[in-house]
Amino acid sequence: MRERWDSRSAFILATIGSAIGLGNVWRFPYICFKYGGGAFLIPYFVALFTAGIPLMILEFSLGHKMRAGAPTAFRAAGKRKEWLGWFALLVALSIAIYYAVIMGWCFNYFFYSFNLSWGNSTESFFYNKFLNISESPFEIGTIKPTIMLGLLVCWVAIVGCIWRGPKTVSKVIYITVLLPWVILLIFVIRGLTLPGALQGLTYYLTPNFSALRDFEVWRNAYAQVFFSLSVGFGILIAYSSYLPERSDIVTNAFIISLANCGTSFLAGLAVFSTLGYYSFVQGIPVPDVVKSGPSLAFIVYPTIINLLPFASKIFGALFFLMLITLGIDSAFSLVEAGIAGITDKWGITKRWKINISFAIVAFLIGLFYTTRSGLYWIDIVDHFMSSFGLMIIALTECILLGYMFKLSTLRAHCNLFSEIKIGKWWDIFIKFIIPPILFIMIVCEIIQRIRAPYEGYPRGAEAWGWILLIIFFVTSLILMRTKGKNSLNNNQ
């Protein structure tokens, strides 16, 4: 018997809590501020509704129909589907096991708001004392003891969360989901409440209309909503594989998406309202405050708690707090994914024993990103899972499940208890409107690394990134190829 959610308000937490992870904190406010502000809305918005949400619905209707995880659900829509699967898998693993490293970060930075103790030069401690970044990414340097006990405390941390599957999960997420929406409101409040607030609220909410002409826009848009969906990753499937035969599939979508981009808006209040107190108090202009993404977790934002007229330690806890909250059921679901297909494949009963093994090789693994060239590899690592990885996921499971799979089977599926109905819009989306605008993106993105390496990182090193995409999809054939238990009958 398959497991199953305790209730529908536990799987909608437990998406939700997938969804919303470190990058509606810092990559969506950071990639506003990078396009303008308020002009990245557009596009990101667009691309919600023209590709995020009919994806959510085409993997949420995939997972249900077929009570299976993502390699066994595509192998029920025919045989040679499979790989698609195990493809996505595997870029889940690999972002989870540099997530985890991330994670691992926040939980050390958790502890050092307790004294302030990275000090007045935030840029400097960060960079120099607490990663001890080397000058190029093959300096591989030594592992930094301090990032390898937080990494250590984040896998166990997401091996306890997932301890028992959906039953543990269910549980957990009632914290790990409202305790960062309550923290993130907490912050709202404070950084309206600040001198210059308004400043950056301004470029935030301005729309820079002549950024729309350009093609990163509207690329870093779909990517975000990939990204932050959790479309792609095999996710979606896994976790409405779990819900019960009655579930209102359509409108748990739109609940779950709407939630999610409510959050990175929420949060793009309360980081632009902080970043104009900072503007405002260091006397330059809300543009020239933030370099990266990670900058504006690690370095602005632990300066702002630095000039916080009171209670700067209590806001630099809560911080990192909500991030480490934030970002531990986004990296427990991509674990998860990964076991739901490792257990229906192979029909393994004892989870806490894959569980710990694979907590123990990603740990061992995630140990290259905790050595002083780790935020390069993070970096280079990070870009071609979202910016290939993901969107030839998304692309070819369009061109798989709406020419080579009887799509209307998918939609009358997931109408049948659904308080909103998708009609034939929706199969107009997966085959005709969605496959073009990932196909371009994809193309003009591999133009763009012809021509110039990502972040002008040596050819060598990004070429890595083109690596462990040829490795992951020669692995997902061979994973198709192997003999399991496999059976549909077992799951249902």
Second form
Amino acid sequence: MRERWDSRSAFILATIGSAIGLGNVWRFPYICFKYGGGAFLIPYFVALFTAGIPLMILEFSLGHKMRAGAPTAFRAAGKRKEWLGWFALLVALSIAIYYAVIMGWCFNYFFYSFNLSWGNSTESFFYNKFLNISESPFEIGTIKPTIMLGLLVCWVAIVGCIWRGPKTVSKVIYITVLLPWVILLIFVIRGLTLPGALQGLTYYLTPNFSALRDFEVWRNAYAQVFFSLSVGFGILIAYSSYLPERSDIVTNAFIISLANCGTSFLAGLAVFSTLGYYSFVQGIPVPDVVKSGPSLAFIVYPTIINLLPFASKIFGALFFLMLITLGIDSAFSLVEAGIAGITDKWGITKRWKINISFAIVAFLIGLFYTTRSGLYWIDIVDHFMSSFGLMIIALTECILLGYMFKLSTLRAHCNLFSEIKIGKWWDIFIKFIIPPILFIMIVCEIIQRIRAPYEGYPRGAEAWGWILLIIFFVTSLILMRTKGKNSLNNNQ
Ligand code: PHE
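Let me have the form predicted in complex with ligand PHE next, following on from the form predicted alone.
All chains and molecules follow, beginning with the one already shown.
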């Protein structure tokens, strides 16, 4: 019998845990600020309702109906569709590999915060001392032992969390989802009670409605929704395959996506109020202190922690503990999706063997990112996987299931036990609305990449993004052709 979640709330929390990750803290607030402040919430919610939630329901219903991880689920929908499942899992794996490295940085910084070892020049500490970053992506350099250790700890933690699949995940998510929420609330309160907080929030939320006329704003809203909901990686398919038969898929999708957005918004309050304080103390205008990505977490935040009026070490440790607990369930969801794919195809029952082999391979590949050029490569691979990889998967998913499969069977399936019933409008979204949106986004991205390399990296480095995508595509075709052991496979 297929493994199961302990309860409905375990499934909901596990999926929320996957959706809520570093992106909610270091990406959403920045994008919101940059693309219209409070007005950005309009394209964001439009993107959520027109694309995010319909796609989430699509993946849930596929995984639930076929009771299998992505490759086998797609195969059940049509023999030639299996490759898409593998492609999604390879993209997920490549993300898991660098995500674990970033988590490894967080482990290091967690310990640094005990005596604020980053000192006063946090920027130089991060780039020169901690990463010892090289001049260019091609100057690879040696492995950094401290980062390697962090990476190792992270993989041990990931394997522990998914040891017995949904059984173990059902337990750990009560810590990995609830704890970061509690810490986030502490940071919201801490942030809002600091001088200058209001100034920061004004920048975050003052609506600039004229931004809505800008195409870029809409494009970013859709991109953020896709990345944030963890659609397109096979995760939602694997997770919903562990649900009992009588499950309310549609309501679950609404709860999960709204909880994710709420968390993003809250994270924005915590981040911007604290940035307001930073700007107040340092006398630098707020827009000049706003950063996203690693520099927000590893440069700006450590500086702010130094400046806090009291208990700065405790807040420092809490901040990195929050990032670790936020990230870990996203990281293991990526891994779990892969493992579900493998066990379903080859009917493997000794899960622990796969867990450990998977982690060892991912750890070894991840060592590459612990070298002096690691940050550059993380940046490049992240861009290609989260913009291209994800968009391509979501688009293909809509086409394969919308046009080359009877979509209405999936709709009927999720309506069976759902309180909120979805109507024909859902088919229209999957078939006619989401594909052109994704198509336009992919084309825009290609045009941008032709015009200039991503972030000014050498063309030779950027090329690896394309090469990886091609390798993944070919590998997924090969995997599709290899024989599986699972009865579901042989019956097809
Ligand atoms: N959704 C997560 C975030 O916002 C990131 C993530 C991407 C998680 C892909 C799983 C898979 O950070």
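Here, rigid core means the biggest group of C-alpha atoms that superpose within 1.5 Å across both forms. Residue numbers count along the first chain shown, from 1. What you are looking at is a predicted structure, and each value in this text was computed from that prediction instead of being measured.
With the core held fixed between these two forms, residue 463 has its Cα displaced by under 2 Å. Superposition of the core reveals a Cα shift of 2 Å or more for residue 42 between these two forms.
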